[in-house]
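The chain below stands alone and is given in structure tokens; this is the form predicted on its own.
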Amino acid sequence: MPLELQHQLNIKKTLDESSKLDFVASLRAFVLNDMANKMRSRYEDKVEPTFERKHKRKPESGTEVHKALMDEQYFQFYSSMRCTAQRMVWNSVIDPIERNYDSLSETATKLIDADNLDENQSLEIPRNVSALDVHLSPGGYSKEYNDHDITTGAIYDNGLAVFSFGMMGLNLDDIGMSMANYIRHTFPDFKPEKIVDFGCTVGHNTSALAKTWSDAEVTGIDVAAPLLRYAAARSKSQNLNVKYSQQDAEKTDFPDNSVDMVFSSMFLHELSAKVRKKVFKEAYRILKPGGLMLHMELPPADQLGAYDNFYLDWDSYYNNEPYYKGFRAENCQANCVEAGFAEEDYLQFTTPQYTYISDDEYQQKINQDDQDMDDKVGRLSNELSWYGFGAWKNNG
């Protein structure tokens, strides 16, 4: 059966949608493990021996490997199941919150208050979020269909329970708490009041760092007001002090100097390299000395071999990521250094998934020295890691 919600949007589903929904994780499943699989082995031992034999050499970068990629029927298959699968992981969950949606937005409502939602009416919603459906999710994130609406809300929240088929956590929250549990436990003195999560779409990872640090403010912010909107309500429904504000984070409203932690969560290659640098320069401005911006990406090209550079690289050309494979090809640190941290206050690791062991489990694993880059990193697959950056602001 479909991971359900755990919290009071959930929506009542009938026997025929939670098959649908079920179908549509484990095709999604059998694309992204068994098809990749496959198609990896078909690149190994054919496409890759036919371009070195024709060019003296093996493909150096992803975009080789994709060329060479592009007459392989097995190729084709795989990127049009991929697709495919991924268009009717929305679609799978839009009847049944259609159906529920008098339901739906009426508990929604019950639980948003003044004092964990601020919306800002004036704010202008850049380009790549109005114009974009992104990871081909009808509508993008901030289409509205009434209002005070949390349509885009429930269709992301629902349709990640499909689309991660039990690899993100009960919660959906993985990603959250392995970044912030990472931190816990390398530096335990740090003990952040007041944290930002910078586009935060409905809170899953904004809700895990108020669950680790439950004595902190914690702030979700994002353009998109449906998305805040259900993001509110789903953190009310779990009894968790988070506020969230619609902001854009190339320009906040919080003051230089006041915020102990910056986060992100699979954002910034959801933005153009201008807006990047505009981002990481705004991070460090509100971040007080000795505060930490933490970002969760996939990793860097330079960090890994052509095959795995292409196949991450995959979303830019087919499911709506133009900025990916840009931002893919940046320096982390490089970027960091520019927005005004030093060089020597960068870091970076992989970290396993929290909330499917336990903390003592957890600690071992991130002590153990293999926790090295590789094809797993990023990936919804069998064993998983997750790639974080960052830096801390020095006290000078």
The other form holds:
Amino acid sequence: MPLELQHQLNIKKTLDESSKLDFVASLRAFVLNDMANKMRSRYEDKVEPTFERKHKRKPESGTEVHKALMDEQYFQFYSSMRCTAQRMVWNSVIDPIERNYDSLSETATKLIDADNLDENQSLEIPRNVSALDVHLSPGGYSKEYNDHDITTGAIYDNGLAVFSFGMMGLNLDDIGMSMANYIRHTFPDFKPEKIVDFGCTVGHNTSALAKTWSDAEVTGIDVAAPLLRYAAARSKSQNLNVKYSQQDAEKTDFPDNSVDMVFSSMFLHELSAKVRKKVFKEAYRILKPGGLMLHMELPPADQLGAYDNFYLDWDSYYNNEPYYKGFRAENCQANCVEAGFAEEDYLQFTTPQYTYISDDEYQQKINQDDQDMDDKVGRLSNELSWYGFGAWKNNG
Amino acid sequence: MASERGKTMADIERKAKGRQKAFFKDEATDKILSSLLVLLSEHWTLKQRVLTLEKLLQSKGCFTPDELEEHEVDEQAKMEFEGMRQKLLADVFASLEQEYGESEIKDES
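Just the form predicted on its own so far, so send over the form predicted together with the partner chain.
What follows is the entire complex, opening with the chain shown before.
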């Protein structure tokens, strides 16, 4: 079931609007749990044995699994329904946003001030953001309908609540909470004073960093002004001390060696390989010695089996995510090393969801977990876990 | 219920850039399936409204189930219903307006 947003930008929906949101969330849960499980069974019972008879081996990559499945009717139904559900996510939230736009805009304007938002109107929006409606979201991240517009932010926040069908926590910040608390429990002496969140969108995970390290100075950066305006209002209404700044993570204005932690979530896979390398180098540049670069991402292809790679790469083929598959094919550790981090300072882990258990239970879980990759990592479905990686900047 | 559009801004874009991928050999199947899901959404919305309304009215003792079956609406309501049926059809068959085909966006990694 979709959530009521936990801040002042929540929209009062009509009964019909609520029914539609509920329906789309239920449809997504049905497709991504029930249908996904049945598709896998059909693959294992029928498609894989057929492939094996023909090729005298099993499919070795996600691409081979994808090709083998394309003529399978169940895959066609799954994919067609998932694409339609994706479009319905956005359309179901656009009606109430449009209907409430004036009051929403007024509320946001009251909450934003010069202390929590720094816009840079001369910033050139990168093509991967301006030319593409990522996730099939109309207008993408950066479309502006007026000079103080918050539309794409409102669409993203409300859409995420439907898209995640209740699996990202009441504040849609489970990724941020899980990542931050993994670090807090695993490295209790690490107390970052200055944190920057790259590609923060509406600040839903930036807020989690500010909650976890409440004394830290937390800044979220993004290239899209409508997202940042919304983020600034969202954080302010939750009494969180977070600044938002319109900057490109490729080249920020933070001084060398000035930041304790650079964070991102679901960000790197939206970048081309070339830009991604620059972002890693930029993180290295601004980090203080002893600082941590931490990214939550989809798990790399070389750590999963062929079917799971096909399953995760579905978004790259069909959900306007052109860089996603290329990112998953890369070696995260090699990227860190190329940016200047030492090989031995690399870390990667999987974490259970923090939001739905107590802090003690979470600590027990991460101590017990053997951190193996499985088909639940990074996949929005029951019993999911998140993948994180990064590196410490050494003191040398 | 039809939504009232925002007054101080242009209507929000409803379609994402790029073409919708077809998965079946005949893309008509994708379009019909898409329509079916929208229709299901409309069906659920309506069902929830009717159920909510019936529960509310019955809790207030406004009618019995028999009276509901026997009631006939006036001409003006019948005209309104026709308008709503036309909007329902347009919404359900919106997929017919969607361009299908290969994505124009390539992996540039």
